[in-house]
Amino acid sequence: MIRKLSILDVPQALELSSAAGWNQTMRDWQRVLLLEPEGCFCLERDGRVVATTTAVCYEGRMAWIGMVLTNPDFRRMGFARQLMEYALQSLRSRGITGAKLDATEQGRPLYAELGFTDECLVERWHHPLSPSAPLTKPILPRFPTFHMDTIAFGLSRGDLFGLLREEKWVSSPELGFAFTRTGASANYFGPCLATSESNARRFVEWSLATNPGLPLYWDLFPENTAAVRLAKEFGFQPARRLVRMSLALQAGAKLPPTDPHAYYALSGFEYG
């Protein structure tokens, strides 16, 4: 049976992401449900959540697909396809114009069969032990400048940033902004938008100083060569490669294009 995922299902959903080795915490699952209670679905067998798919919608126009997970004991039974088809039909019925996602190597063939096309590459970089180095030039927090994200992403994600602000973040109208948050296996650097590579370096320094001695993930666009340079400079190593894909859900719909050079760090595979 396919139904909406609820807050009460979060412990079971967390078991799925943990079994897959993903980095989401219970709070990540809760945030997704708070952002889009109408777009989170699960497939239930004998009262047990065995597969999930989420679709966070921005401005009621574009959905971000994430958390496509299946219990290892129930794989190769078509559950991911059933949930994806159900979620996409739900989005179409709500008038959502398009959807995007970051596809793993395993998931990409399914998404291609459903009509998704490639946009660009996404890479996850990893630092096993963040150095405890002092900031060369501390950033003085100022009022949020998240409007930069609206320009770069093409849609407002104010609700997302409202929830992420419970984590650690820094923002300056001259520099940009950056977040870091707790993860299941490694803390996470991102999202980060910066007005220059030198300013992005300050945000990376801030993130490392905020997570001393802890493993850290950093998702980036490999086309952003400045972000890659910084990742290498600070000792990060590439760990995974995914493909960003998109799908128009309504005839003639145009989705905001991805600008790989706008972001120094992404928001996470469940947020875009």
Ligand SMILES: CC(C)(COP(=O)(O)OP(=O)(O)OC[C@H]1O[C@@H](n2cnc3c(N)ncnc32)[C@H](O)[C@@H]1OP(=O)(O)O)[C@@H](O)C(=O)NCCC(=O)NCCS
Given for the second form:
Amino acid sequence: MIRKLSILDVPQALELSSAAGWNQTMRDWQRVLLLEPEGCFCLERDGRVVATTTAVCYEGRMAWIGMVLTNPDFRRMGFARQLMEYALQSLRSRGITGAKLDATEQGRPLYAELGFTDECLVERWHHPLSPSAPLTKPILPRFPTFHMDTIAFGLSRGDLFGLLREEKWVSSPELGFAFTRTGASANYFGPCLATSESNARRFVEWSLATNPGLPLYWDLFPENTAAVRLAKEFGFQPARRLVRMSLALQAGAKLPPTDPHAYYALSGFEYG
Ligand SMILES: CC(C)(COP(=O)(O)OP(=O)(O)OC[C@H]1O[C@@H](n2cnc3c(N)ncnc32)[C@H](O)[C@@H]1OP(=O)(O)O)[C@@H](O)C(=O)NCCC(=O)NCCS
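After the form predicted on its own, can we look at the form predicted together with the ligand?
Following is the full complex, with the preceding chain placed first.
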């Protein structure tokens, strides 16, 4: 049976993401549900949540698909396909014009069969033990306005940032902004938008100083060579490669392109 995922299902949903070795915490699942209570679905077998798919909608126009997971004991039985088809149908009936996602190697064949096409590469970089870099110049925190993100992403994501506000963040109108948040196996640097590479360096220094001696993940667009340069400079290593894919859900719909050069760090595979 396919049904909406509820906040009460979060412990079971977390078991699925943990079994896949993903970094999401209980709070990450709660946040996705808070952001999109109508767009998160699960497939239940004998009273157990065995597969999930979430679709967070931005500006009521474009959906970001994430958390596509099937319990390892129930794979290759068509569950992910059924849930994806259900979620896409629900988005179409709500008038959402398109969907995007970051696909793992395991998920990509399914998305391609459903009509998604490749947009660009996304990489996860990892630092096993973040060095405590000295801050060259501290940044005075002022909660960001998200104008830069709206321009670079093509849609406003104010609700997402409103929820991420409970995590650690730093911002200045001249430099841009950055967040870091807790993860299950490593803390997470991102999102980060910066007005220049040298300003982005200050945000990286801040994120390392905020997570001293802790493992850290950083997702970036390899096309943004400045971000790659910084990741290497601070000792991060590439850990995983995903493919960003998109699908128009209404005839003739054009999805807003993301500007990879504005993003020094992404928001997370479940948010884009
Ligand atoms: C990807 C995943 C969700 C697929 O779940 P599933 O319920 O087994 O998928 P389905 O049974 O609906 O399979 C649908 C199609 O996906 C593809 N697929 C599924 N598992 C695959 C695998 N291990 N390798 C290659 N292709 C695979 C196939 O094209 C399959 O079509 P088929 O029916 O012709 O075999 C599951 O393997 C999983 O949870 N993986 C770990 C988390 C992950 O990577 N999620 C995707 C995030 S983008």
